[in-house]
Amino acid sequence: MSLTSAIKGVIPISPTPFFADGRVDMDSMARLTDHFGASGVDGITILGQLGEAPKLEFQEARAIVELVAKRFTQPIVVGVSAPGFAAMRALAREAMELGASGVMIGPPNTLRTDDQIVGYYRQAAEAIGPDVPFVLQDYPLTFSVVMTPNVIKRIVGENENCVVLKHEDWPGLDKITALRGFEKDGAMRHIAILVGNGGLFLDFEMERGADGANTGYAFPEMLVDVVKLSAAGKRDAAHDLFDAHLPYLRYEQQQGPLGLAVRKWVYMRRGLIACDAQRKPGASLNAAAKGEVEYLLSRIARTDSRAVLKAA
């Protein structure tokens, strides 16, 4: 199943579950993309940024999309992003062998001016092969690499295999509304823009052009409720349910390793994965924390019962 820009919906982000001393918990990873097929999804991203990625050697890497190609069966998009064009082609090359639907590719965060954020990709989707569909990532606050919509539209024009964009800006809601504006002007063609940072501007973005969000969350299926009311045109319906989940949602989007490890902490909590483990270097949370994630959950789940956890 190719990945195409027809792609619309809820594509979360997987975290890797990791045991305490480090290993990949292979278990808690099938347990995962389990429940992320029971969510409604509509694909899933496997290897990415927060999937601690750059901490996996390629075995790991490998062996992870293996377990997932074999359990889901929608869309399966594979983070590849590498310092080096070798280590991207095997691993995109593999993933695709492996069932994987396309791959995402960040920018290094040497890149500073608009000729060499399209030269880069321009070199990344030759390495990666033509016959590869690829999610461009727009990230600035990680990755220091700022895309104007005018440098998307060129490299949306140069690279027929760039079918997604990854839209992490953040102020990033006039993006959405200039990216649009292109493809209505017929200046650019369509592409699916799927929204990331944790979902913080889903509701608004939403109403902005974007196809749905492409991001992690403790809970995906607030994600895919939203989008599909949003769709529906069910406005006030939308709001409420995401506003029911902005504060913790707000708490879980805290940047690097700790927002990292609230997520996994509820995933824990869930009973979707077994430990909370970030592979070193990682961050834990500590005892105040954890008594605040608590407090959030608890106050949305007088509107959402699906944030009603067991005793911890």
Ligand SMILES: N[C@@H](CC=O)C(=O)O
Given for the second form:
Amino acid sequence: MSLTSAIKGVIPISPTPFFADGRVDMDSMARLTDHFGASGVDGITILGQLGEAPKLEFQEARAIVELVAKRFTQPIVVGVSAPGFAAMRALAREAMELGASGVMIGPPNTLRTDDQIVGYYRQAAEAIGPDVPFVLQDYPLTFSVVMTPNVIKRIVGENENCVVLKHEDWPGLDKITALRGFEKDGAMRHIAILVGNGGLFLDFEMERGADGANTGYAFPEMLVDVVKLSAAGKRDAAHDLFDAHLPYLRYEQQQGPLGLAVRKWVYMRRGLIACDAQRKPGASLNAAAKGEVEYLLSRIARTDSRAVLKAA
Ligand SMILES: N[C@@H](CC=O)C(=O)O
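Same protein, different state: after the form predicted alone, show the form predicted together with the ligand.
The next block holds the full complex; its first chain is the one shown before.
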């Protein structure tokens, strides 16, 4: 099944589970994949930044795609961002062979001008091949590359295989409005807009015209419900549920390895992965942070039983 611009809903970004010694934990990867499948999501993204993809060897990445493709029945997006096009093309072609639906490409942080960004995506699209649909990852907080709405319009106009925008600009609400405006005026064809940034603005991003979420928040079930409630026009219910998670969601949103450490800790506490380790270089939570996370989870649990966890 090919990724298209019609995709909507929640496509969680999966972490990659590791053992404390740095080996990939494939049993936990399988458990996590099955959990996503049972959570009402509409696809899955693996091997993104959150998935520590740059720390993996090709054969490890390949094995993860193979495992996920065997047990997940909805669209699978594989992160293929790489410093060079040979590595990007190799993983993209292999992933599609194994059953992926599309790939995700983030920009290298050397890009400075609009023309450089547009030129990079022209070459990347050519490298993976026109038959491979791709997600354009717009994530200035991490990549330090700022894409204006016009740049995104140019990339979409030049590359038929650009079908989804992973929108992680911040502030970014007006960017969604601008892009939907281009579509309305006929200046840009339709693309799916799925939002990241931990889902921090998901409630309002849905109201601005996003199609759903593409983020690694550790309770994808909440994202599924908020997206559905919002799409059904149940504004207060969507915001009420979102707001119940917001204090913990903010805590997760700490940039870089620390935010990932929070997520991995919670996935471990939920029994979905065996160990919260990151492959080095990485970070882990200290006792104070673990206590804060437990407190925040207990607050969510007052209104959302999915956050009720066994005692640590
Ligand atoms: N910032 C992302 C992860 C990157 O791909 C998220 O929203 O979880």
